[in-house]
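Okay, so here's just one chain, in structure tokens, the form predicted on its own.
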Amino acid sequence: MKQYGALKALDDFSIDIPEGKVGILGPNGAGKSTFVKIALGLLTATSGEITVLGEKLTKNTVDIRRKIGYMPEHDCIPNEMTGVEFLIEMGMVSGMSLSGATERTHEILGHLRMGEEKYRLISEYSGGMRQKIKLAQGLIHAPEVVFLDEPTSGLDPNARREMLETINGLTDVSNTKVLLSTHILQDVEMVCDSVIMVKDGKLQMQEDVKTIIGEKSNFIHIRIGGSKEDFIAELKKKKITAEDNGRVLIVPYKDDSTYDQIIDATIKSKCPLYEMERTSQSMDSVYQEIIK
């Protein structure tokens, strides 16, 4: 738990972060950044403990930090240095030799497709390039895990797409696990293997992304006339539940016999069937249900 006076930024927040690329998804103020900063050792939890890469954070904080990369949300990079100078400096701060930091700098910036721009002053960088150099400094020491805090914030569509493609390829350049904190649902869908949904400092859901999009995607939308209550009652006799969203009734699709059961229920309830369409419930639907 993390508490600021009467405000609980994190409340009974207990999770086990799985392998791969993991998204922490929630609206602004949900507690995502607070969790990331506690995991980095930048904030201390009011109560509870956190284990990072198999070690309690309070035990060997400095040693653990050497294994962690961090791309902050806020723009806090030095404008008076070139990209190359900044990354070499960050590599040496992490304990690398000058030659090692230089070699790693060119490897990382090559992977990020910085080109000759890496020799320009950071003050001349576009928003997309500034985000890239922030990502690069989080990778310079080849961390085992990197925390990305709102990595596509402020980017135009092309720069955002390029950033997400870069994040997807992080395992190629450094075999790094990724923890991505964002309020943008599509970023999680495009990049992450699993997602943690947070609202008001509380864990709402932890699930595999493919499971949400796949196993929870088959539904039938129904519009009928007559009494919805009578129709729903007939469905219940068939052990079928229906959700009324105000516009349509939503029924889980199991197999093609579901259609027959729906038609039979309309006949027995004397409700004319106006529409019956199989559709998909995207992760957006799940997310909206959680945050509303």
Given for the second form:
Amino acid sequence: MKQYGALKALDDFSIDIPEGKVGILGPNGAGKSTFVKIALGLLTATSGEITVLGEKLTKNTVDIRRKIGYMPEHDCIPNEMTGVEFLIEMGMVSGMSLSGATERTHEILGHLRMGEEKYRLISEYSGGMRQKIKLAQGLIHAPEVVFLDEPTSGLDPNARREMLETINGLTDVSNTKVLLSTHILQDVEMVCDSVIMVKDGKLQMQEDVKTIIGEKSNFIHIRIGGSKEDFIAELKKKKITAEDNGRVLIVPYKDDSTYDQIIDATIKSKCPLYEMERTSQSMDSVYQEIIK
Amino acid sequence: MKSKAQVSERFRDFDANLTTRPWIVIGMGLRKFGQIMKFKNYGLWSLIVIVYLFALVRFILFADSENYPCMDMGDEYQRCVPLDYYGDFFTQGGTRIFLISIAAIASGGVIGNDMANKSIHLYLSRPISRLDYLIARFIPVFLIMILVTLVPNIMIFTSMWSDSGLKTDWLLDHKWLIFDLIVQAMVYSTGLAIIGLTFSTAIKKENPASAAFFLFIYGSSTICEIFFIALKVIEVDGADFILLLSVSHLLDCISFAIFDAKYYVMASGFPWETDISNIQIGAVFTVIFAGCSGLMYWMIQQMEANK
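Starting from the form predicted on its own above, please write out the structure of the form predicted together with its partner chain.
Now the complete complex, all chains and molecules, led by this one.
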């Protein structure tokens, strides 16, 4: 738990984060950044304990950061340095030698497809380039895991897509685990294997992204005439629950026999069937349901 | 394609071979020292040159090895070259105004700039603690101050030895002085560096932090001296303690204690007697510098928690 005075930033937050690329999704103020900072050892939890990469943070707060990269949410790069100077400095502050940091800097900037501009002052960089440099500094010391806090914050749609592709590319090529904190659903969908949803400092859900988008969220949308109540009652007899969202009725898809049962129910309830369509419930609707 | 695959493999298998925390801190400190000492920092370099020229003219060309390091002034007081060196320019012909200016320029942006552009968050996400960061930021200011305190005094010492004919006996007779010069320079350098960094952390803007530091040190010195003399004239008991509120006078008190000389304040052309015990001086020094260090640590911690 993390408490600031009366405010509980994280409450009863117990979680085992799987390997791979994990997204922490939640609205602004949900406690995502607090969680990331506690995991980095920058903040101390009011109670409870945290283990990162198998090491308890209470014992090893500073040294664990050798294995962790961090990309903060806000703009925090010095304008008076060039991209190359800044990355070398960050590498050396992580404990790398000058030659090691220089080599790695040029490799990363090569992956980021930065040419001559890497020798320009950071003050002359666009928002997208600044974000890329921020990402690069988090990966400079070849960490096992990188914490990305709102990496697409403030970017236009094209720059956002490019940033997410860069994250995917760089972390894949370096085999780095990712913990992505964001309030933007599409970021998680595009980058992560699994997702943790947080609201008001409380864990709401932890699930595989593919499971949410695929198997678990298969539904049939039905539009009928006549009495919806009669139709729903008929479905109930067949042990099928239907949810009325005002415009359509939503029925969970089990297998193809569900279609037959629906048709049978329309006949018995004397409701004309106008439309029946199998849909995948998007992660967006799961997210909206959780945060509402 | 083959070369791309090789690059990716090398990138993936890269061994950062990270060094230990003390080396990270020392490296950070030395790199920052190099940044501050770049020749484009004309103001700082001008002041350093002035200090060296001043030391050369005032303490080397016109000095006499017979009266080095100290000469008696009447029965009670001594006038010592290493004490005069740190003294007020106007009353003792010392370098204080330049030293404080150098400390102000050197320390003003060291932490303040990191806080203003928020890069402090990136530094603190590395394998260093807040204390490590503060030490790394203290090192460059301390080294610059050592450059203008200890080095000129060692030059004066060497010059006096040379003036004595490079005699081994002179060197052996004065070997205690080297230790005293080192301790004195470390006290001044540490004191001014810590207070300068506190202003830098609190104000978070380089030029205002430098100006505020200079005004604080020089202003409090002048104000405390005026009050001290006024209270002395009307013979108020305990007037001496007002000097402990001025950082430069506090450092002078320690400096005199290091040389085992009776502390006096030079004002209106003659020395004003004081009576402050070493324990009182030590206690105030400890409180001020522990307080400044604690305050810096707290401000960084607060900034970290609040983004």
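All values reported here derive from a predicted model rather than from experimental measurement. Residue numbers count along the first chain shown, from 1. The term rigid core refers to the maximal set of C-alpha atoms that superpose within 1.5 Å between the two forms.
- Positional change of residue 20 between the two forms stays under 2 Å at the C-alpha, relative to the superposed core.
- Taking the rigid core as reference, the CA displacement of residue 268 between the two forms comes to 2.3 Å.
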